[in-house]
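In structure tokens, one chain follows: the form predicted on its own.
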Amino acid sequence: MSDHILVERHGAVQVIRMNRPDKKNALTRAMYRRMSQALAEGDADPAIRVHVFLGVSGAFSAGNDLNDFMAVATGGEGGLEAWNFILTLARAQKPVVSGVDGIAVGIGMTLNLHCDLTFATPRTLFRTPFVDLGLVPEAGSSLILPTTLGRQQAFALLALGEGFSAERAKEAGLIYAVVEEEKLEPAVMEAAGQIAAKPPEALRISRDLMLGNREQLLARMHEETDLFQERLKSDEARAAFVAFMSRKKA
């Protein structure tokens, strides 16, 4: 399990590469443990000044892995993995860059929505189907994304499940870049080398001030989780996962 989540240094850049192609990246209970570790050790270490998130070739997540929603679904336990990571990942000390190619869906989306820099390449497609799933945004998304996007975009993201190409992205200010895919992960590393040669403390300011304050996020992320494991247990969820893996089957 351990190999389904790579974690290289490379200089002051700590890269986070989600590793589990055969099921196009989705996330694992384990998988968001591992990650939340390495941002939780990369911050606490002075020689890291960046983390990268990458995911595998046409995947950057599908999300998280629904036979976890199914074991919730039909009663058993969910485990507060996910959650951490999402919090972990919110409270990130340090600027995080992401490079995304191909799926990107749920948490595979909203994860980018609290990087300072994303590449996308021009096959990548950005999804948020909670709704169709029977459950509700997460991430902190139903906040940041209609102060990004205004209502009406944000609602075509978030309820309607409308996908964004990566230049609709770029346009309406999710993603920084939109890049080649053999340009990737070198645009991506570059531009982490850039960030991680800068003086740490002024960055560290900027980046903060640039934030603002983070309690009214967090705040909503509380409020958007407890709603979220309610969802998980719903009839309307429940049918909505039996009807997702009976298409998976046919």
Second form
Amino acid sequence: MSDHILVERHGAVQVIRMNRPDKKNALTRAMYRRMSQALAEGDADPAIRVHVFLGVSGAFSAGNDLNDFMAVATGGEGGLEAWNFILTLARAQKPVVSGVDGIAVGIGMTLNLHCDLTFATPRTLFRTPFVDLGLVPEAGSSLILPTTLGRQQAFALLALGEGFSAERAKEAGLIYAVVEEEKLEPAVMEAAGQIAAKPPEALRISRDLMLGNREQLLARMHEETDLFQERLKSDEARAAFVAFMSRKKA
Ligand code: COA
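What would you give as the form predicted together with ligand COA, now that the form predicted on its own is on the page?
To see the whole picture, the full complex is given below, headed by that same chain.
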């Protein structure tokens, strides 16, 4: 289980890699816990100046593990780990860079909204099929996306569940750059190295200024998560999870 998240340090750069390729990096409760812990430890350690999120070839993340959602839908516990993770990420004290290749679904998309620079590859597809799953947007996406994209593009992504290519995401201002697959990790590490070489205090103050007052965002994240937890137990969501689990592969 523990190697589903690999945490490495390269100088002042902490790399958090999602590493569950057989499940397209679907995120389990234990994976969220490990990522939250790594972010907190990196933030507290003066030797770390930047966090990096990576996935595996072809899969950044297929989002929350739907088996865990199903467990909540049928009366079990869960959900808090994902919430703690996204809150920890939204409050991260140090810059965050992500490198996305391939599948980026659900929180595999929305976590990038809390990164300072996201690189993606031409084969990347960002999707947030919350409504199709009987759910609602999370991670502040119901606020961030309409603000960034405008109401209609946000509706296409969040309500229609339309996929956004890396190019479309870049044009829309959601990500920083599109690079070929083989250049993805070098580009991410180069950018992280550049960030790590900046005067840290000037960088921290500048980043805080750019992020501004986050009260409205955090309030929306709370509101979304309450609704999300309710929706997980809805008939619509249960039916969607059952449909995924009983689907026939081509
Ligand atoms: N939760 C649990 N398992 C998942 C998963 C998820 N979110 N996404 C993928 N997997 C599993 C599949 O069940 C499959 O497992 P199996 O080989 O034991 O059957 C494995 O990962 C590979 O997935 P597969 O569907 O065969 O790959 P694909 O390339 O054809 O499709 C996706 C990839 C991501 C498009 C598809 O798996 C999918 O739609 N997943 C659900 C995404 C989702 O709704 N996430 C929640 C968002 S809130």
